[in-house]
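A lone chain, given as structure tokens: the form predicted alone.
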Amino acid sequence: MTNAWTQGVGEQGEQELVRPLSTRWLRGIFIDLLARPPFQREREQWAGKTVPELIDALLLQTEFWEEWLQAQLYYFLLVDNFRPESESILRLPGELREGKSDIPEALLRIALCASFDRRNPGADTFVTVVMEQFLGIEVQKNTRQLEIGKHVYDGGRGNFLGVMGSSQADVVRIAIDDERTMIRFVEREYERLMSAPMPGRAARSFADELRQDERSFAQILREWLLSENYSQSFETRTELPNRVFARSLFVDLFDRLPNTEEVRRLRSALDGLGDPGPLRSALVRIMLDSGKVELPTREEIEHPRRWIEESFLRYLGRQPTAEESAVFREAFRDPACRPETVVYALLTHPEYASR
């Protein structure tokens, strides 16, 4: 599909995405994609490689489709004591990789796990939950429709949206058959992405294109990602979020992805204060002083400037400005400044906190 805020990336954006892939736009779409930067391995794995490459074959690991999941519950707010363990839900990923299901199919699943139901409990709110998240309905402009929802959820017959329906899953299903439940899917997704509103009503053409076919939404993304709405995302940061945060840390310092009780723990102290920065900061240096970080010792750092340098481009995805170097260069050159100070540095600078 093409329209008026995507023709492609243009003649100059083309050129960008064919060359080798710079460490940025590596680390980036990682984060992006897979919600972690690139293992050790999948750094020289995916040198000298190309955009088009690595997006084609990341959206075809179940991985990928697992943080997709990941990020679906989290906008749901079915995490911790509210995160569903059904096997309906946890085969999603394979299912939805292997085109067995579809993101409708998938929608419905969580919309009518017990999770949901727990975490929503009761008419108004699971009513009221279910307009303005799967919809993008303001229920204050649309009590009527509310109430007639209410209705539904306790078994007796009435119209919701236009549909007669007779059952909180009745409600679910009402609400995902609305053409409006796509779109609003479409936006949030692309938001979630691209860090920026979708422009125009292109919304409603993606939402069209993923009905036709409810199996196109990773050709969707990949449109996405090749246009030159992309390409620009990467001239700001956005901060990441905690829990890609938390991730990040253990994927750069470990070499390893957290387990879920590790990253539980992280993300929820995290998200329980108003300034995280503090405390990812405290993070930063427990792992460090951990004794599990592999780094060199100062005496197996033959050349300063380019360990330094290699130090940027892991963990910031760029090389430093003449500055940086000259001040990092400078720290090192006092006897009691570690690696480990170096690296403490880069992980509470702003850029690594964001993508």
The other form holds:
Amino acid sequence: MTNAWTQGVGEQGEQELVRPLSTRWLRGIFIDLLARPPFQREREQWAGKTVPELIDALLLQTEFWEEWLQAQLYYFLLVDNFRPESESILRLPGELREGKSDIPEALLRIALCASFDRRNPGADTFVTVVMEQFLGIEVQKNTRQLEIGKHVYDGGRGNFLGVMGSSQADVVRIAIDDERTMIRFVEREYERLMSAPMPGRAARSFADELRQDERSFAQILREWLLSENYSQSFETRTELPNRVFARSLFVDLFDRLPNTEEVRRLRSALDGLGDPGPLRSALVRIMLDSGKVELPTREEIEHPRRWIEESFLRYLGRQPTAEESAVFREAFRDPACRPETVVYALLTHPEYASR
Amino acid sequence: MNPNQSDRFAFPELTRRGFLRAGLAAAAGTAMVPAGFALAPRPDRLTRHVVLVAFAGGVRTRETLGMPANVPNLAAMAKEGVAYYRTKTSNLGHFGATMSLFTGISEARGIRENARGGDPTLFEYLRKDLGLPATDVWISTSGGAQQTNYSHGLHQDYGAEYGANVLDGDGIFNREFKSILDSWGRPKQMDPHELELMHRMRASVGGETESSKESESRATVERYILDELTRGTSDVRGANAADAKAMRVARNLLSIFKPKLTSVVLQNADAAHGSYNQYSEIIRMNDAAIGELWQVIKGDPVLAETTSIFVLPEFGRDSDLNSRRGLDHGDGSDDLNYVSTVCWGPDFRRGIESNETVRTIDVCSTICELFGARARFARGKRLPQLFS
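Shown: the form predicted alone; wanted: the form predicted together with the partner chain:
Below is the whole assembly, all chains and molecules, this chain first.
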């Protein structure tokens, strides 16, 4: 694709990325694709490798597709009591990784699952959500289509979005087959990963490729992630979603992922606040003081400067500036400053809660 | 309190004295508002606190003021205040219609849209015009992540800086989350010197600064959340558990912080899609919770003579039952498009039953006027026949 939006993509852009991965990029790409920072062993494994190598490897992991599915379910607010547990949904990550399913099929299964029906009960709610969430249509300006869709949902025959149907399943199939659904999908996925709206009218051509099965979504993602636009996304700070924050905290402090129930509860609690900052801060303190985080004692830290640098690299993905280093070293000289105090300062800073 | 944990408790219980300290710090922050910027409360009004209950989830008048036995507390409140039986609203989806109550603008929003609106909210008008700290404006919700978007809009003149504190009772105060926290234990008390070192380090990162007002406000909310987790809200169960928690959180917020504005957003009545009986039961239970809140206000020496209450749904429901013997919301009937609003407070007339057509979006402008603030972009008007 040679659209203006992908300036820098292609050989020249890729060449620039064939440098060794910086810690910041390593952390950022892991967060973007796996919704968590790298484990200790992965930091070691990827030292000296390149951006394209990392992206290619992560896109092949089932974990990537599991997190992709979680992002989709969150978009449709199929969370907590409405999270799907049917086999057809749970199988999706593996099937998508192996190329046995594609994006239209995944969206179709989500819309046809029992959880989606329970989440959106009744003709009016169901058809409205399908029109809004899949097609990006403002129903208040398309009340006629809404009424037809409701009629079809209730089993009547009707021409919904230009196609005849007569059941709830038809409403879903017609919507998924509509070209607007894939365009909307491309737009929101691009924005989710690149932290910016897709420029120009590129969404339609990507959507066509997906619909016509010319390229897989992973191939399209690779193109996005190797573009200059993705590089630019590292220049601005984007707040981590609560789910990603919770997973990151576990990886950074315990070098493990939270189990499904832990992450669900933490995400749900953090989502319950307009400003999750105070609860994020409380969680950091509770974890640090739990005695379960392996931090060195003051006495074990022989070289505070180095330990502070390592902490910045580990938690923020970058070296401290000279000024930051000086302030932290000065504070750490005070016996009242514990290693936990340093980590608390870093993990409750907005920079940690963003990527 | 578990005696074994006593030395590990990080935060003192939020007592009135503790709150006063927080309030003083907050007031110090407020003093930073440029001179002449904050408007003074209207001296001709007795109201100093407002509770706005969005009795949402889609609730018809037929099951509320149309059936007083179903809602004895709301009916009693109406008798002592003003009831508007024809409050016009629009079926903009629960999210959009409830947001309209706060912005004073009827604006379509996607049912599952999970984003902030473009218009300023009631909370922003009050905080900006009156120079209120964040601890003075709260929303207690029951509908999860989506409803936290009510805290503020994205308008360039307002925004997050003037947003409300939003707490979703069911999301935070539940047994499972509490048990996860309990498994880690409580954080240690950080001595003031260590805290000061921590703040110094944090302030140096990225060259950013956090004002002492923001820092204190966050610490106060952090303390409140950890304390509320021990108060039993997490153990509330039942068909209206999320609503019951939202009401309970509001009641506790009101007792502890005595905010200028406490909003509650209910949602469980939407169970009506699948069961009319459950819907009716939820309305009864929510009415009982409103009654308890009312009693707390009446029994509080500070709040009793200075608090006004507004209760209204975001929209109603269909006239007829659906095939599941439930009630949807999409038939365009008067049952859907007209709801009842109840207003009670020291500045309001008593025993007024109004059939004049008003709008749900009028509430935003009315509350702003009550406080002496201006809802600059709202399209509603002051509710007629309200003030005594």
